[in-house]
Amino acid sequence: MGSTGDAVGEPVPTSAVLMAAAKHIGTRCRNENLAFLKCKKDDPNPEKCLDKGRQVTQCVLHLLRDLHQNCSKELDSYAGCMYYHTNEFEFCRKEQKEFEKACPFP
């Protein structure tokens, strides 16, 4: 796995990238995720929560852009390790530490 970005520099949200950014996503997109889950709980009709789902997706994509701009080398290294080791965190602690040092989560 080379870079976490595509040909035009946009981050590609593969499972390895999403797993590597999970703590950041959980922190930064918490409110959007909670609103989406509340909507799903309150209304069984999936169409009613599409807007909330889009808000979660947009939050994650904006976060990935920020991470890609601010610490792409460390994100690439961590996501590459996660890809190689089938998203097993315990094999990528060194890369995780470097990524979280370069881009601490809020």
Second form
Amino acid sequence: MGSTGDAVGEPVPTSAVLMAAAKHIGTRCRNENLAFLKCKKDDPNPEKCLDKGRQVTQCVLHLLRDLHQNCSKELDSYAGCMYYHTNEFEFCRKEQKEFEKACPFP
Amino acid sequence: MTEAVIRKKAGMASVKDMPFLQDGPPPGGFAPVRFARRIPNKGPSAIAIFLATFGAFSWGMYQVGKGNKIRRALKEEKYAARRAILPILQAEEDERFVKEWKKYLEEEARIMKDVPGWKVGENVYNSGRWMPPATGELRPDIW
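Switching conditions: you have the form predicted alone, so give me the form predicted in complex with the partner chain.
The complete assembly is shown below, putting the previous chain first.
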């Protein structure tokens, strides 16, 4: 299974990596996500919510970089399993348990 | 010819006087055959059958409910993951869209610069709400 990082070492936010880290994103970037969604609900114009969108992107990319530094092997295996099974959680329980043991939620 | 030789009787005048050879009952007759109905009246009563059916049905529905709870939890997990990554995907798409929209507005200004009275830029609906552009092709680079 490939690695979640590109040539520089930054984690690439593919769908498998995002779904694998989804629980972490949900807890650690919750405020940015909610602010962005509230801004979108008030005005769906994309130009009006660009700053909040940038905050969301930065939060998620920092989180992915942290995960890649702290537990890159478990993240790689979990994201690889997700990629193989197209983002079905039920097929990757073993990798999910190892990943959550290595990098627990805050 | 051979039957007459086998079954002949002394002094018989023709074949028609041969003794009979019939298929019949053994001497003393056959054994008696019972043909009367004897359906036994034991087994579970009506109440017992009804309770067993009701019990099997309710246990089955309980198992169905348990399975539905598990399935709902799995679906909830999948939906929660999708909800968590929705903002970053939307933010990335917004950035891309704003870049493309600026290019599109410049192109429109260039094309319509000699038309009098054309308010270059957005000429979408009058409701005041922002609507996505309805040009018929959302992502021509992908299609």
